[in-house]
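To begin, one chain is listed below as structure tokens, in the form predicted alone.
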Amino acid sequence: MSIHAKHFAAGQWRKPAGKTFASTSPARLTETIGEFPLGTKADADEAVAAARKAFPAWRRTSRILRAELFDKLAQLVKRETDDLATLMARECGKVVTECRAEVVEGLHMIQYVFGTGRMPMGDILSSEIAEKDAFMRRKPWGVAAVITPWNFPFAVPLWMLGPSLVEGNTVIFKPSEDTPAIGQRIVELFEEAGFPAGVINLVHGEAEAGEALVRNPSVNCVLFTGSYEVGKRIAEISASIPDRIVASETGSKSAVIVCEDAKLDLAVTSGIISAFKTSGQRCVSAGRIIVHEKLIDAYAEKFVATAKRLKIGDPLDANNFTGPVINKTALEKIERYNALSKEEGGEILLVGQAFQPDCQAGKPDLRGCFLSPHIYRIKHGPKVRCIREEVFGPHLALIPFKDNEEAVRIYNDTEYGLSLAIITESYRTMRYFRDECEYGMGYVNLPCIGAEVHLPFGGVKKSGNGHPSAAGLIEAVTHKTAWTVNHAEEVKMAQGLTTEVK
């Protein structure tokens, strides 16, 4: 059933007043998910007036009775769980197995700030003063624009939502254009729950509605994630207004560093997940597999050979590894990288190919942006785009190493640092690598991919800028200050300040 959007202000649904856009399915290009309306700077600027409006109230009410909400949204999603991984892989393109993991893992945010109700939100500090108590506290910004991705449509949205509102925040919501029917029922489950009207506001569109919610100076925090040159051009915006606050996860040509004494099948396995899964589109996807030059060959045939096997095709088929690509423009431009890999000077092992899956028996037929690994080994130089540049895509680089020191060059020889994971069995080497390699999240025997609500989520160089998302956003959406009560019955000052007035 194709869904009719609308945008949502004020705690009320509005009806598209202009023109529409259609979400199609990745794997069935002929299916339409639903049509959303396209919005304009008057339909952000009214969502923003409305967070603005209900700000002072939600500011005021208690952080316990703000969390609450949360509980009560963490029902419905339990409730809803199937329902929203069967739409994800429908709109997405991502396999039901992992559409529903992420929908777990956006319970999870869920669950973690409503914990976060009752936890402390500053610190008791002492004072050079006896009779002085001095205080911490955080305090909201005000209103959040939280514009997010398509590749994780339901848990990265929630990332950002979470936080913001437990802390007292308004927002406005603008889902990605490629996958705004979860963006919405996130928002109507929100509704459900019984957040207060204009607490949570829902834009739909493309760049002109997200270009004036960064414009508009009533917006005090941009939380977003997505390319680097879409962050670069809110930071840019967003600069010349006062008070903006802006937290943004940008990007990363991510790696696996697989060291001399590493478990053969373990970093075959880790390897093939950070590369592969959800097709190479998250953020921390390998695109580079930084291999010990003793143990390329074997760790090479292996990879290729397990590469092959994988199972891609239906994303509402739980059987299928992967699915495919968002849409034709991304699959276009993952192999111009393809063909790149080749030009300068790469070994093919496995040629990438755009194809159409088996439909299996009495479903319809598969019409969409399946494109198969494309795996190539290539020694490490100084002008290779293609083990630099963020291909977002099944496309990888198998990159020799002689030692742990030519490693960390390697990896760090990118305009970016999200993602790493190591392979090793040595402390000292594991150790070595945390110290040297410049990222956000890293992960020892394990893939590069996996984070967990608690930890921070972000990067450095052009990955992020220093404000993680999940657990790490509080930083972002709040800000500190200092309070301090003097219980003497006369003026005593720190440093041995004076108090005589003359």
The other form holds:
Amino acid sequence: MSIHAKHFAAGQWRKPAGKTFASTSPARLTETIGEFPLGTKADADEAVAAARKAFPAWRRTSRILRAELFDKLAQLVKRETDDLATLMARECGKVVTECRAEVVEGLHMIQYVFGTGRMPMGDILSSEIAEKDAFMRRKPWGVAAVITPWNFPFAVPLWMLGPSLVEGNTVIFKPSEDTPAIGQRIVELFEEAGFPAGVINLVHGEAEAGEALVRNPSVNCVLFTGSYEVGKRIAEISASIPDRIVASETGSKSAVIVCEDAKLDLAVTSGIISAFKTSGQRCVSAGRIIVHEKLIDAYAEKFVATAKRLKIGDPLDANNFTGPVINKTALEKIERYNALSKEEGGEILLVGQAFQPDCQAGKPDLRGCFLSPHIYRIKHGPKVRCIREEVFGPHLALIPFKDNEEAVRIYNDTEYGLSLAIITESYRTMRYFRDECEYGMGYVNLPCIGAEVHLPFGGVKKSGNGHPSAAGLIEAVTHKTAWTVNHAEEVKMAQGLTTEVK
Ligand code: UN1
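Starting from the form predicted alone above, please write out the structure of the form predicted in complex with ligand UN1.
Let us now look at the entire complex, which starts with that chain.
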């Protein structure tokens, strides 16, 4: 069944007369998931106006009642988990087990947000004056635009929608043009959970709709996950808009560091999951595994042998490790980087190849964007692009190092700083990397993917602008106010300031 989607503004589903776009399955390019309206500036502005209008009543609603709507939403997501996972697998090509885990991650955000409803949401502070009570109280900014990527089309929107809404902001959600169907389902579930009209609004579309949201001065927060280039553009446009906060999580060239004392099997499992889960299309996916020179031969042999065995195929088949890449443009970009790795002197250990899995080979209606892992060994060096630029695909460099100081230098020598895994048995080594590397999420004896919602999610350098997502987003979607009350019968001032009026 193909979906005929609409925008959602002020509690009404609207189908504008203009152009539409199709969402197709990356596993079967002829399978259309649905037709979606291509949002225009007018659609974006209408949604912003609806959110602005709904804001005063929503911020005045009890925080606990706002939170309780998330409890209702959690019940709906539990009811729909399997259907959401299947739709996601069809639309973005991630294997259905992974999609299920993502729906659970989104559910965890909803449950977290519900739980915060009855938690303290400010601080009580001291005053120099005994009769003064001083508080830090949070206030919502107002209207938030939530612009999200295709690779986590359920959890990442909820990381942003959850904290924004529970804090009293209203939102406009623009899902990725590669995953509009799952975006549409999210908003339908919010509506069914009883969120009032105008509190959550939906605009489908591409750059025109996104740009119009960012340019609208009535939007106070832009919450974005996607490429560095788009994040930079959002920041530039936003710089001239007063009252504008941008929280962006952008590119990465994340890495696993395999130390001299690493347990080999653990290190291989960590590397494989970091590099090839989701076909390397997580923002936190490893593009580099930096391995101690004494281990690298044994590591490379085992790593390549394991990568060769990975089951890549139909995302609806739970037995597969990973599915296709998102679209032809992505496939071609990854292939260009695969070729570049050779041109730049990499020793190719496994050639990444576009292919059709057995079930679809020879059937033109089942052709998809499947690509096998590409692995090469290369020395770290200046200006080597393939080990510095984000590829967003199953493209992996194995890089040797001599000592931990060199490993830190190699790790830090990209413009990004998102995610890092250290494989070691030594707490001193772990601590050294923890303190010297530049990252937002650090893991020890784990893959460098696999965040959980109650932790902040974000990065440094070109990976983010210091406003992490998930639980950490509360800092971006609220501003802190100081609230001071005097209980004395006369005015009393801090710092010994005299109150004599003369
Ligand atoms: C992303 O790739 O944009 O840490 C988000 C992880 C996931 C989230 C990734 N929980 O791998």
